[in-house]
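Below, in structure tokens: the form predicted on its own, a single chain.
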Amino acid sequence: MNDVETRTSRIEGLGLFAARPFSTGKRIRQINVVREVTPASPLREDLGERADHCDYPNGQIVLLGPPDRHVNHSCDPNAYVLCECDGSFLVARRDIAAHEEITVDYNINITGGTAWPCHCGATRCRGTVVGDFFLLPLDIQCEYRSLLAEWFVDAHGDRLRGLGLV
């Protein structure tokens, strides 16, 4: 059973929806890792791969393939990224519908990177996807708290600890 589907999202270009409902807390699914972005396996812009198409776990540069690249940006997101030993799980934050758009906060496990402007269209859409955990505000930093990976708390235990969430 095919469990979700691309299609046109009012966010931005395509987006990644539920075929089924999901529960909070179930595994939506592995994402699909194409392969790791080095000098040597740059991206190939010829064969239509992008950085926007690109995820940053524990300081490597992925490829995500289809259809896990297009899942897009929510200031209120309702999955989030699991990682573990054996590979990246989309995740039901809360409960989904059928047919709802999956989407993560992709400022959750990243800081450093690129901001530019939101049109997630959430009530509490903060305007912009500011690229860096720790720019967030910290009432969003306490509550994703527990979905940061285990490698990103390691790297950053002690800004983590300084805001007491460690």
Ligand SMILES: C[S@@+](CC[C@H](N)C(=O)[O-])C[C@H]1O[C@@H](n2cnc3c(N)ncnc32)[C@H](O)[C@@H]1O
Contents of the next structure:
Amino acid sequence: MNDVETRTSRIEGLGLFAARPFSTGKRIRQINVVREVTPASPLREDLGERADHCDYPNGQIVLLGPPDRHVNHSCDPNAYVLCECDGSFLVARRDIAAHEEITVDYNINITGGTAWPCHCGATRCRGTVVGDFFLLPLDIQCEYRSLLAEWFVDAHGDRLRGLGLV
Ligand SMILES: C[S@@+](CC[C@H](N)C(=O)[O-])C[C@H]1O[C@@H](n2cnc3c(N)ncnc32)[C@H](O)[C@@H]1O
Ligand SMILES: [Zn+2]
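Pass me the form predicted together with the named molecule as well; I've looked at the form predicted on its own already.
Entire complex below, previous chain first.
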């Protein structure tokens, strides 16, 4: 039985959905990374590769493969990305029911990204995907502190210390 499925989302385009329940803290799946995008291996938009299917871990640009590239953003996400040395994993942030859309908050582990309007539909929707952890309201930064990747904490230790988050 598949753990997840891809289908049309009420948030935007395609989304990733749970095909079975996941309990809080359980790994949903390992994220499928196709390759690193570099000057020598640029994004091939002529082949359908999309900038919005990329992730930006630790100074890299990586192209995500299906089905993980279809994970939409929510301002009240039910999952998060756990970075480990053997790969990144989607992990349930709370209990997820079968058929529920799996979402993450794109503002975690990122600075200096582009801002765009959010259509996540969550009661707590902030209206904008700001593209920068440090532009989130402080209470949300505190809520997400335990979800930050080690590389992000290392890279931004001074700012996090200044906020009392380290
Ligand atoms: C990684 S893709 C997510 C999957 C995408 N829905 C698809 O069909 O492949 C990221 C893009 O999805 C859209 N998106 C994701 N979450 C969104 C949200 N909460 N509100 C509006 N657009 C969203 C944006 O266009 C964003 O650039
Ligand atoms: Zn939102």
